[in-house]
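This document starts with one chain, in the form predicted together with another copy of the chain, laid out as structure tokens.
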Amino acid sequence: MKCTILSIGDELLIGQTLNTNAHWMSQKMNEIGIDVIHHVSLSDEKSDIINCLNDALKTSQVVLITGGLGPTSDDITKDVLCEYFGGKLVFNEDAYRNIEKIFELRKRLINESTKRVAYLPDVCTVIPNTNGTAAGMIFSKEGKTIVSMPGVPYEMKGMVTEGVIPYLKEKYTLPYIFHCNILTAGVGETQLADRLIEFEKNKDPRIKLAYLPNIGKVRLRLTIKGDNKEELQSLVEAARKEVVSCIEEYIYGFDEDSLEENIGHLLRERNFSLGTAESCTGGYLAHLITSVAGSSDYFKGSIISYANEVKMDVLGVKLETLEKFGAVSGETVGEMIAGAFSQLKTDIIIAISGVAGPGGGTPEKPVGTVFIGIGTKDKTIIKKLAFTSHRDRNIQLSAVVALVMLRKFLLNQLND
């Protein structure tokens, strides 16, 4: 079973909206066992919308289009596929009663333009809109279905979950699909793919393993699909076992799991509390450590000694230290580790010094140069980092690589 997806509306070809619907609506399809082959934006244009729908009428059983049914000029969707599909639009009472009932709560008056949306092919099936005024259509054709929904995300969800996928389901018999993400972090690639090139030639042909990097992390995603479930599933587990056992160090959860919450979980385990010292990272680590809802249960605070004085005043640092050393040097880092414990009395301490960019950049200590802590009462690790040339990515390449950092520390905390 294949399925394209066509999302109508000139405000995703000039990059206005980001198209969110088609993403969404993938991962539905995906989860009926629905292969999406193509997405297509395309412009409300009765010409492009005749032939992206023909093209994709080739090669797939489902076509879900979105788009281009509101009261204005510009929405031409539903009169395009009722042309298409050989119909005449008919008045529909239940749609227009619809339309009252939100008018009725929004306080607003039922115009002529307004209306014309509760007129609908007289050969589709309609999909009542519980979020708005346009309701969808289902179109069938030579055992294939086309599906029109509004654009507006929240009415097309309502109607994707209680409309279509019912349908799809009740019309067809779908295989099973089974996706297994395997994440890491602190690890490259090509490094991942070293590891794997045994399990690459040896595994099961029905099975893909696709590598998705971001940002210091690469997500390993294990695919297999076909209509013995029990099969499949012990299949892709034996997979992903074996793929975990090449790995191993450098994975730190699975599937919707992220870094900062499997930090989270190690502290929490640990009984143990967090707090940073930053100064390139100006903030951006404990941002990430507080994107977490709960972390109060374990993060204190921060120190963020941007200005030198900040890091003498606050977080003890010395001053010969800095004169000698400089600002970013495993010795200040060591100093600000110290200081913080004083101030945020914290378990442990995380501490960051480096040279963000564009300036700032020596000979020995060029633009990307991070100086990276961990420190316990008793135990401190430091570490020079060398990233890129460019601000951003260093603020956030040091702050994921302090929490890989921090969640290795902690590992290893349980194993001594």
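Take the two forms, find the largest set of C-alpha atoms that superpose within 1.5 Å, and that set is the rigid core. Only a predicted model underlies this, so the values are computations on that prediction, with no experimental measurement involved. Positions refer to the first chain, counted from 1. Compared with the form predicted on its own:
Fitting the two forms on the rigid core leaves the C-alpha of residue 54 displaced by under 2 angstroms between these two forms. Once both forms are fitted on their core, the CA shift for residue 90 between these two forms remains under 2 Å. After superposition on the rigid core, the Cα of residue 269 moves by 2 Å or more between these two forms.
Next block: the form predicted on its own, after the form predicted together with another copy of the chain:
Next up is only this chain, free of partner chains and other molecules.
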């Protein structure tokens, strides 16, 4: 079964508002076995709404519409759909009582514009709005389902969860769908694909494997869809085990796991404490580490030595080191590690210095040149890396690669 999502609102088209609704609805439809084939953003114009709806109904059995149900003059979706499906607007007592309840809590009076929200097409099934004033509407046409909901995200989400999904499950016989996400880091998608050639050649044809690269990471998604729940679960689990056996050293987790959480587990296993000394990343690495609840168990802090004066005054980097080798060098990173040990008194230190860009590069050290070091009091590893010409990407890559290096370092320590 196929679905099209129509997102109405000029604010989406001019880039004023990010369309997170379509992203979320796609996930929810996928979870119940409905394939979303189109996302369409369109203006608050009658002709656009009608044309896009006609096109959607040519290819999809389910159409989800958000936006244009409020009390203002630019909210025309309800009127357009009422006319499109041959109905007329009638006063809905339940919808009005919901508005009264909300306005009473807010200690506000209901004006005529707001009262108009309670008028709904007589040809729709009403979806109650437990989080706002504008009710949702379900229309049917030639066995197809058209759902109109407010564009306010938390209102739409309540309707989808409480009303739309139960309705679709009751109306249609939907297949089962199972996903398994295998999370990798420190390896590119091409290398992974090379390692998985035999798996892809011999896997059950019903199983789809997708490579989803992100900054410094690749998510592998196994998907299977069908009618036999137990068989599907068994097949996807067997496929997961086979993929793991091929690329185990790169895997840090599954589904909703994070690299930061995985590293936290490893640090706890060894009872190691961690600190960072950051230059070009400006604290972004520390931010990732502390995004994990409970990270205070192992993370002591970070020294953001963005300026050379801080490198010297706080971390004890020597002036001659900076003059001879530069702030972006393995020698400076090594001294940053030593200084951070003295200040933070942790078991492990990560230090980063680089040229994030867009300026500051030289022929010897172009933008994207980064040195990352990991050290204990007995052992230090420093790597020179070449990233991109884009500042934000260099900052993110530096932090992720530092975490990947730390993970490998910890695994080697744990295996000693």
